[in-house]
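Only one chain is given next, in structure tokens, and it is the form predicted alone.
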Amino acid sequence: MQEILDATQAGDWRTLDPKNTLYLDLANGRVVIELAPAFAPAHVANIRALAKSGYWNGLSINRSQDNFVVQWGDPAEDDKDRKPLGRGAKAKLPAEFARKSDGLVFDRLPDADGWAPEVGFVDGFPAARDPAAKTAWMAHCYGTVGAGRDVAADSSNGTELYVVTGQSPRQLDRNITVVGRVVQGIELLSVLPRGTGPLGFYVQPTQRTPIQAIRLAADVPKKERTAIEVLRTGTPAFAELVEARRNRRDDWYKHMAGHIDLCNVPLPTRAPPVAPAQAQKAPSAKGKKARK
């Protein structure tokens, strides 16, 4: 895999759009989340408004359920005690479980999937598609970020967000709104102590992890942004990477699987390469008398 990545060209990589990049800043580091407005436009717009108003600043991570999810938001149980949403954010949003597949560039994987007729990637996001129904949706893979809801399908508004930190719970596909994925810093969430309350919620307030800030990258000074590039999923390099993971040809593997699950396909990221410094030119001797 590393040999394939080393051979990539600059055009095989893309930079994250600051307007669709969310920074979750904790005391021990930053989690970078790429938002998916093509799949959940109403939720992403609300998340942008919430971030701009500083809604999550000073709130906490309140849940860490083993082999499932980490969740953050307002820990208050009563509505009267909850933090106001702030300017521009809406309290009510439509459910955005799936969308029409028309107009989506779908980079399909070659293997069958147990949860959908077709799976692959849309703009780098793990996704599924039903050609007969002409619908597409984002898949619950490791690192997927979704909007928690109550029983009603339209009971999420983006204030309670979760990230998958366990084995891919694909049964959630098309049952909850997916808003993006973590592209860097997932280890800061996956190692959090597991909650001992029901569904992994923390019993004591002191067990919660404080959130320093959640901001859009576009609202962060450029010098404070996280420089990161993501491998494009519609390139020959990515197709070669997928095949290398489907059939491991290194000496350690004695049997080639010839198959890969959607959520086992890696989505490489990297820091942008540093441009080589221009060679310093030697002082010109033009116009000077040559020495003997």
Given for the second form:
There are 2 protein chains.
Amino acid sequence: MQEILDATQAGDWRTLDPKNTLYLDLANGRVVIELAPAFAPAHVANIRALAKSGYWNGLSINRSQDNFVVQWGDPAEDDKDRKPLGRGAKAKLPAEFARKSDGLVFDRLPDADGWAPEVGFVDGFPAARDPAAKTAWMAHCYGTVGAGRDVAADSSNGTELYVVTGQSPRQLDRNITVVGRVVQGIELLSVLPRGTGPLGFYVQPTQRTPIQAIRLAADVPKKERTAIEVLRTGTPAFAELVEARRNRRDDWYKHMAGHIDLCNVPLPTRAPPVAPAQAQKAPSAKGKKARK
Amino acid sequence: MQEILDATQAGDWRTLDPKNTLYLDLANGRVVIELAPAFAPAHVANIRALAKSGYWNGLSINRSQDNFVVQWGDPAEDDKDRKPLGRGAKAKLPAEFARKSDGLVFDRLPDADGWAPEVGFVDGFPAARDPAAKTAWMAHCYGTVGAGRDVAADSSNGTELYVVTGQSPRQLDRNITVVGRVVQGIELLSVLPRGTGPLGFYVQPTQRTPIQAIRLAADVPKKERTAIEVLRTGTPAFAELVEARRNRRDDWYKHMAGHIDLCNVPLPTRAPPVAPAQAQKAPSAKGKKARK
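Instead of the form predicted alone shown above, give the structure for the form predicted in complex with another copy of the chain, please.
Time for the whole complex; same chain goes first.
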């Protein structure tokens, strides 16, 4: 994999758009989330407004269910005790479970999947498509971020967010609004102690992890932003990477799978390469290696 | 799901066989692993011998790679520094990646899978089968335990064990010897801080988690054993459970998946029900609810 990444060109990578990048800051680090307005425009607009108003600042991570999800938001159970939404944020939104597939560039995986007629990537997000119904939706993989809801389909407004930290719960696809995915820092969430209450909610308030702030990168001073590039999923380099994972060529593997599941495909990220002038000043700076 | 479990009969459950049950005891609790001698007889025999000799006692958990595996064994890098194997344990074993499917009761899942011609369960273990080659093997799902190896296929001997703590890495199927699965306590492993060295190994020895003991349940006094029952995967109750997960009937779900992946199927466990006479003495004792 590293060989393929080393051979990429600058144009194979894109920088995260600050308008679509959310920072979840905890005492021990930052989780970087890329938002997907192409799939959930109303939810993403609301999340931007909630972040701008500081809605989540001082709230907490309230749930960690093993092999499933970590969830944050307002821990208050009664509506009357809940933190008021900030200026510009809506209490009610439409469900955004799927969208028309027209107008989406869909980089299809070669392999079959039992959950959807077609799977692949849209702008770096794991996604699925139904050519007959002409719909597309984001898939629940490790790192996928969605908006928690109650029984009513339109009962999410983006205040309660969860991230998948276990085996891909694809049964949630088309059942809940997916708003993006974690691009960096998921290990700050995936190691949180599992809650012992129903659904993995913490029983004691002291077990919750405080949220220092959730902000849109565009609202954060430039020098405090996290510089990340992600490999474009429409590039030959990405296709080559997928094929290298479908059939592993290194000596360790004795049996080639000839297959990969959507949620097993790595989505490489890196720190932007240092420009030559700067590189001379700081010769030890290197692009961070993509994980796995 | 709970309704289906509540309707089960005593015969739908089986007690773990103490000869095939391994206890990994940490300072904060116990991980219970069921071994699979039907698939890896040589490795399981060696693991029993290693446990009997106290091989792992005082060794440590040395690796936690996010969305992949946690691994334990001897952290020494040089062979000369490694703990000697105990009496009866072999240094070299054959690879046990797959076996003949003859003689196995294979409870097949109704759904397709891109990794194998057929998937299902053998005695409660997620497994796969190739009818043409007449072979079967255990699948890498969340909780699957395997024997780490180097490049040579026959370089594992069961001293280095790993457990899957992320998205099912099915590309490992037929490439490494699977020895069993975690039945209880995986949350003690899945929350371990991720190692920052290559492959998630801990950089500092102090970051490793000490292993108090790994013992075969049969070698542990009865009163110190953990009583667990697992739902038999060949029962109508299990088939009903699978179907209830393929098509979720509760009000929350708006779209039925009509599908389930092998590694999404829950494998229910419970504490053995309290016998009526004892129940009268301890009316508050209840069968532990199966997770998820």
